[in-house]
Structure formats: C-alpha cells, structure tokens
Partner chain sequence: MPVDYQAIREQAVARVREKEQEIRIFVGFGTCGIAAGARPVLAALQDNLRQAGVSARLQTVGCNGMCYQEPLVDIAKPGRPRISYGQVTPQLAAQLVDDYILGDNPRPDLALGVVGGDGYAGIPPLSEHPFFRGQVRLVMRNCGLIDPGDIDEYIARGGYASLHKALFEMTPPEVIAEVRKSGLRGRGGAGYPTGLKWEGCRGAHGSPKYLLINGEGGDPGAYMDRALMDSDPQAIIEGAVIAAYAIGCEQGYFFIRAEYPLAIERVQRALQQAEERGFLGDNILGSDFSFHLEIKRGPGAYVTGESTAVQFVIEGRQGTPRWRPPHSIISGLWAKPTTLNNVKTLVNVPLIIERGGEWYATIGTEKSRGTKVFALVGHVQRRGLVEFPLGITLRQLINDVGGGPLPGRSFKAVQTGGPLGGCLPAAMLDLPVDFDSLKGVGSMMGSGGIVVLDDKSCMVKTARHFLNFSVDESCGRCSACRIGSRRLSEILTRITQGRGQPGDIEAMETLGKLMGKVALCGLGRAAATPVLSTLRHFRDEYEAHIHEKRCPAGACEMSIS
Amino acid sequence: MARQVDGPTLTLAEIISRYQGQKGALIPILLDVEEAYGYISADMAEQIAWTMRTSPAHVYAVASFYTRLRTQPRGTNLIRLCSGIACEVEDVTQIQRVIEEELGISVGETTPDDLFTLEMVPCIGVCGQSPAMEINDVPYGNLTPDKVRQILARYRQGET
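Taking the form predicted on its own, give the structure of this chain alone.
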C-alpha cells in the first residue's frame, strides 16, 4: 500500500506518468516513489527503467548513490549516526555501540518490529554538538550513552 504523495495515493504508473516526456526526470521520479512506497524495489527500478528507456542498472545506480533514497525497506524511525571527524573525535563509536545494544541491530539493519533503522552518514551538519545523530531528520547532539537511551525510549513510547 502506498503512502500519500500530493493528496491521493499514487501508483507507480501514476508517478511515472506525471513526468512523461521530461528528460532528466529520473531523480524526481525516484523521490516520489520513495515518498509513496518508502523505498525503491528492484521491480520498481525495472519499471522506471523500461518507461524511461534506460537500464535498470542505471536507475539502481542513481537510487543507491543518494543517501536520501532507499533501495530497501526501512523502519518507521530512521537513525542517522554521524561518522564525521568531529564525531569521531568525540567517540561516536561508543554511541554506536549503545544504539546497537539498545536496539539489537547493527548499522544498516532494521529492528524486527520495523520501528528503527540505523545508518552511518558522513555528516549531519552539527559538528559543534558532536557526537550527534538524527532521527527522522531531527538532530540530537552532545550525545552520551544515557542521553541516547532516553531518546530511544521516548521514540519507543511514541513520544516524538
């Protein structure tokens, strides 16, 4: 079942048809598919490729290049843990371990209840508050193990 894009739920064919005949529309199509379905599956990439007269490999290469796009389903709450130099200096590895222990997953995985997905990203732009993470685009900085546990508990309880 698709999530909503611009009002009513759109099918893949409807999303693609919105860009019919527009050169360079691959990224807008992929963004709309991501918004509607939460990720871009191999089957979706094939359909997009066929319609745009390109290869599925090209569609997948674009979809997998941009961190905003997903080629796998993800949890309701996307945790992006910063691995930039400022966070490394402030021991982001310790924060990573706490998140992995609390959630029972490793980087790149989703919890069995589909509540959390954990990713490492090169920077979230809050270097003055290292170590830092984002959950669903909300930044959290100056992280400590206790602060991380409290934040995760709030998300588990739906207090976001």
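Whichever C-alpha set is largest while still superposing within 1.5 Å between the two forms counts as the rigid core. Just so it is clear, the model here is predicted, and its values are computed rather than measured. Residue numbers count along the first chain shown, from 1. Compared with the form predicted together with the partner chain:
Core-superposed comparison between these two forms: the Cα of residue 55 travels 2 Å or more. After superposition on the rigid core, displacement of the C-alpha of residue 22 between these two forms amounts to 2 Å or more. Relative to the larger rigid part, the smaller part rotates 19 degrees between these two forms, based on C-alpha fits.
Mind giving me the form predicted together with the partner chain, seeing as the form predicted on its own was just shown?
Here you get just the chain by itself.
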C-alpha cells in the first residue's frame, strides 16, 4: 500500500486518467485516492467532481457513506480493531482499552505524532482468530493484552 512517508505514488490526475471513459468510475477513483493519500480532502473532492462533471457535494456524500473512504487525514499506521460479534464475545473491549491506554487516544482519533489512527470496524473476516485487528491491512488474531503491546511496539520502531 502506498504510504505518505515516501509521498503518494500517483498524482490525482494519474488516478483519474486510469478510469477515463469508464462507467461508474467515481468509487474506484475514490478508493485509489484513499489508498495513495490516506484520505480524500475537500480540494481533491472538488477536483474529482470537476473532472467527472458532478458536484463536490455528491463526491463528498459518496465518500462519507463508506467506511473505507475517509475525509480526514489519518496517521501513518491505521489500526482497525474488530467490533464484530465473534470479537465482542472474546472480550475485544479489553483489547480496545489496552490500545487506547498505550496510545493515549480513543477510537476515531490520531496520536499527536501522527503515528497511529485507531478505528473500530465491524468484522475484518478472520472471526476464527478473534479478537482480531488489522494494521495497514495486515491481520493480527488471537489478541491478548501482551500481544497487542508487542505488536504496537514493533510499529513504533518503524515497522509498516
């Protein structure tokens, strides 16, 4: 996945041109922008709207409807902790508390050093390994407080 550390790999114009002439291109464009930039800014929404002959409000409405699309910048490492039923019954709340304590933030927030953003999402599809989370799309299962602390430490030391 493209990371902001090295700067986005594609410009907005390049992303848009990939889908030139295709029907239903708005969502793939937004997903690619999200992947390259980590979020969709108001400026970008406006540019996309302009090239696609639609209104920025429409682009924004579509973007804010979906969990994968963000309209706010996020930290280098995106933690997505599962709040699905299989994880809930394995006490994911305890794991949530550990992460919040370790990072000093609550769900939905980004650490002041921009290193981590924490989100809760319903089911990441590894329910046999609950409780589970993903960091930058890498899944981690069978979480315990100790295991979570070790994983976070690795990311603090620069793992991506």
